[in-house]
Amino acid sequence: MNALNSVAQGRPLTGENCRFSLSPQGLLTVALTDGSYSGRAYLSLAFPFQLTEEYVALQNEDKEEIGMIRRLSDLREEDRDLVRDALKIKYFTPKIYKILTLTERFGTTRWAVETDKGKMNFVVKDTYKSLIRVSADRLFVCDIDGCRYEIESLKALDRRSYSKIELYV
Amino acid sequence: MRKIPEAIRDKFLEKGIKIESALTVFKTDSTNDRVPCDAYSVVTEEGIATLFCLMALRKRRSAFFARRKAPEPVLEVLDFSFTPLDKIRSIVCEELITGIRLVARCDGEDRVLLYATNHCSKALFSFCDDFAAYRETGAYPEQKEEKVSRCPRCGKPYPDPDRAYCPRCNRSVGLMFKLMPFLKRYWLQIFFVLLTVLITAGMDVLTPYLSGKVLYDEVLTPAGTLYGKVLFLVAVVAGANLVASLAEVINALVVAKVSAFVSYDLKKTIFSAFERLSYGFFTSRHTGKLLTQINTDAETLYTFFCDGLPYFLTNGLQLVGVAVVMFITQPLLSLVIFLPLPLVFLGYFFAMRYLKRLHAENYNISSRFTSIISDVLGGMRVVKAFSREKEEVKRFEGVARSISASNVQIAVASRTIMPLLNLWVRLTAYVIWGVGGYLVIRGAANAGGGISFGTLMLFISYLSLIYGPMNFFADFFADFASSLNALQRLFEIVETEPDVKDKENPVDPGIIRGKVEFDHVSFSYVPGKKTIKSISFTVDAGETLGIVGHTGAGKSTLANLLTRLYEVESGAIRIDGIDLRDLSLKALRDNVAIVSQETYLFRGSLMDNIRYARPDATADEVIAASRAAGCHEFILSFPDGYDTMVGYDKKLLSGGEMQRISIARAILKDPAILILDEATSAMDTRTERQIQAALTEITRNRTTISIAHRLSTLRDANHLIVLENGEKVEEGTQEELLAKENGVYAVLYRLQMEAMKNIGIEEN
C-alpha cells in the first residue's frame, strides 16, 4: 500500500489549503491558497449514492481534477457549507414518494408520479435495467433522457404505489 | 421558429420583448428550484429573457359547456429574468446529474441563465452551438427542422428518441390490420379455416343435443316420433362426429401450413429489414435485445395463430351456438347455469394473472442466475487469478436460493389455485343436477315450468362445453397481448426508417478515381459530444494519407463517415467532387474497403472467408490476395488449409491472423479507396515489418487512408494528419512535423522511438 500511496496520491484538500466562495451570481469559486487554482469549481462525488459527504473531487472546466476533499468535515465551517449547498445543486435528483400511475407496454413504462417537487411525468426503457438499486429499500429510476428520480425508501410508499413497482424492484 | 402560446406573447410584450424580432425562441421545463413548469426563452438582439410560469388548462365549471368550448388556459407567472446579450461572449451548458445548467460566459463571471432536465438537453445544446456561430459570424443559424421527439397523435415522447416509433399509438387493432397483407396471399386457405371451425363447432353444438335431448326423449321415449329407431341415431350421432374430426383434421393442417408460411414471411421480410437498416441502428443500446428476440417472436405468432386463434374461434362459437339452443329450449335453468360464468371467468383470470406475475419474477431471477453463471465462466481466469472462487460460489448460492424459493411458491400457488376453481366449477356443475332433477320431477307430474329428462340430459352434457374453455379463455387475452408485444416488435424493426439512405437520384459514377474530401466535416454520437469538430482535408487519387491521434480522437469515427455508416451532422464528404449523399450507397460501398481494429470471421471456410465480398473470386485469385496480405504460409500450415472451417473456434487463430486474413479480404475487393482502420494492431512490430512490404505493395497507386496509434505503420504516408479530441491539430509531411520542435507528432514519434530501442536491446 505504500508504494500505491506515492505514486498514486492525489491533492488532498482541506480547510489549510483552500477557500471557497459564491461568486455574486450564486455560482461556487474556489482559489487555493498556493495560487495555483482560482476560479469556478466543479464538483465531483466519488460516492455519490453512499457517500454524499466523503470523496469529493474538485475540477476545473475541463473536468481535470485540481484536488480531492477527503471528508467535508475537513474544511473550514463557512465553506462545508457552501460545498454542501453547491453538490446539493449538481446531484439533485426528485424523490419520489408515491406512484400515481404505472403502465407498461412493450417494454417501455410510463411513470406519474408525485415527488417533492411536484407532479412528474417520465418515460422508463428496459424497466429492470433502468433501476438503480443502491440497497434493499433504496433505489434511483432512471428515464430515457438519463434523468434520476430516487424512491428514498420502499418500505415507506404505501401499499399502492409498492405494488405498482413490486415486480421490478 | 417554435410557436408560442398567444397569453405568453403578451407577457413578454408586457416586459418590452417582441418576439417577432427574437433570434430564437426555446421551451425549457423547469423553474431555478428544479419544480416542473414551463420556462420559454426568447433570445433577442438586446438580451436573453426567460419567463418561467405555469401553464394549465382549467376546466370551465359547467360539465355542458366544457364539452362545447375548449379549455380555458390559466397562465400563473412565476418568475422573469432578462441577461444583456452585450455582455456575454458565450453560453455553455454544464451538465448536472438529473438536469443541465444553461451558463452565460460574461466578461469576468459565470452566469446562470436557467436550469432543466435532460428532457431539454438536445435543444439546449444546439442552441450553444447556434449562438457560438452567432458570435462568430453575426448571423444567427438558421432554425434547423426541430426533429421530433415526440409522438405527433398522443403527444409522450418516443421510448427511444432517436427512432420515431410510438409503440403507444400502435394499438392492437391497428396492428392486426398490418398483418393484413401477410395473409392476403393465404385467403383460400384461410376461408377453409374459418369453414372448418364452422363446422367443427356447429357438429358439437349438434351431437350433445342428439345424444342427449333427441335420444331420450324421442327415441327411447314410446310417444317420440323417433321412438325405437336406436340404430339411425347413432348412425347419425357417428355420422356427425366423423365430419367433426374430419374438419378438424383439415382445419389443423391447413392451419399449421399457413402459420407456417407467414411466420416465414415475417422473418424474411425482418431479414431484409436489416440489410435496409443503418449502422446505427445496430449499436443503439437497446438493438441487441430486440434481434434476440425476434426468433422466439416469430414463434409466439405462430403458435398464437396456429394453436389460440383457431381454438379461440371453434369455442367462442361453440358457446354462442350453445347458449342460443339452450335459452330456446328451456330460459329459466339456462340462466342459472350462465349466472356464474362470470365469476368464473373471472376467478380464472385473476388466477392466471397471479400465476404468471409469479412466472415473470421467477424468469427475472433466472436470468440473472444465467448472467452469474456466465460471468463467471467467461472470467475464469480473472476468478482464478485473484482467488475469488468461495465469494462466487457464495453469490452463486444466494440466487440459486431465491430461484428455488420462487420455484416452491408457483408449485404451491398453481397446486392449490387451480384445483380450488376446479371445484367452484363443480360445484356449480351440482347445483344445476340439483335444480335440473327437481325440474324433470315436476315435468313428470305435469306441474308448470317442469323439463323433459332428455332436456336435463342435454343441459348437463353443454355444460362441459361451457365451463370447460373457460380457463382457455381466461389466459386467452394474456396470449393475446403477448402475441401484440411480438408483432409490435416485428413492426417496429419493419417500419423503422433507414437514418442513411439514398436520396432519389443518386449518382453512380461507374469507374470512382478515389479522391477524397473532408470539408468542414462536424459529427457526434450523442447530442452536444461533438467527436469530429470541422475537419477538413484532401487526399488526391492513389495517395496514402495517415491519421494520427490518441485512443478516442475520433479517428475510426471518420472511417466511419467516409463509408458513410454514419451521416455527417454539418460540412460535406465529397469522393471525385461527389457528395456521399449524392453518391449510390452502392457505388460507395463497391469501392472502398475498410480492414479495421475488429475482424470479424463468418462461420465457413477460410476460402470463404477471403472471398467474402467478391464470392465469383477464382482460387488463383484467393491464394494471390493471401499471399500479399501475409496469410498464405499459415493457411498451408492448417490440415485442411483454405479448407480450414472458422468462426466456430475462434481460438484456431490469433489476432494477428485475423486480421491478416480480412486484409486479404479487402485486397482481393480491389477497392479505389482502402481504410486500413488499425489494421495492423494486434500485430507485433516484426510480423507488422514482414506484412509492410505488403501493404506498401497494395497501396501504391490506390487511395489509402491509414489510421494508427502506432506511428512506424504510417512511414510510407504522403501526408499526415494529427487528430486530438475531434480536431485537427497538426498536417503535413512526415518531415514537416518532425521539424516542429514541440508539435505533437514530434513528440509521440520521439516516445515511440525510445520504447522501440528498449525492444531492440530486449531482443538482441
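Positions refer to the first chain, counted from 1. Quick caveat: nothing in here was measured; it's all calculated off a predicted structure. Only the largest set of C-alpha atoms that superpose within 1.5 Å between the two forms is called the rigid core. Compared with the form predicted on its own:
For residue 54, a C-alpha deviation below 2 angstroms is recorded between the two forms after rigid-core alignment. Relative to the superposed core, residue 144 undergoes a C-alpha shift of no less than 2 Å between the two forms.
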The other form holds:
Amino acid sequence: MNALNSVAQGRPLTGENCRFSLSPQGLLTVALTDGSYSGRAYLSLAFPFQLTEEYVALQNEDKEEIGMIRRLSDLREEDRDLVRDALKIKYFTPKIYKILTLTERFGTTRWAVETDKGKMNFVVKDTYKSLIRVSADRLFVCDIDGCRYEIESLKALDRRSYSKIELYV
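Starting from the form predicted in complex with the partner chain above, please write out the structure of the form predicted on its own.
No partner chains or extra molecules come along with it, only the chain itself.
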C-alpha cells in the first residue's frame, strides 16, 4: 500500500475542506473552504480499473492539481453523490456480454457486440495493445475514440464469442 499512499501526497480533500455543486450548465464545481480555489473540478481516478471509489484527483481548468480525495466515503453524502455521478459519466464503460462479429482489416478490428447498454459497434487499432487485462478473467477493450468496454468474465462469454477473441487474449 505504500505506492498507493504516495499517490495521495497532495492536498487531501474531505468533507471538512471542500464542497461540491453543479454549475447552471450542469458541470461539477468545487469550493475549498479555505478560499484557495472555487471553480470547475476535473476528476480522474488514479486506478480506474481497480479502485473506482478511491484516489480521485481533482484538477482545475489549467490542469493543475487541486487535491486528492483518498476515499469517496471521506466526503459528505451529497458531495459524494455528485462526484460519483461525474465519475460515472467520465468512466462510462459498457459491459460486453456477447461478441457478434470481430473483423480485422487494415490494422484495425471492427467489433459488433451486445452490452448492458444494447448493441454497439466500435473500432480498435492494434488489438493486442488495446486489450487491458486486469485479472485472469477480466479485461477492458479501448477503442480508437478512447471509449472503454469491459468484459467482466471471459469464462462467462458463450463459446462463439470467446472463439472470436481467443487469439487476442
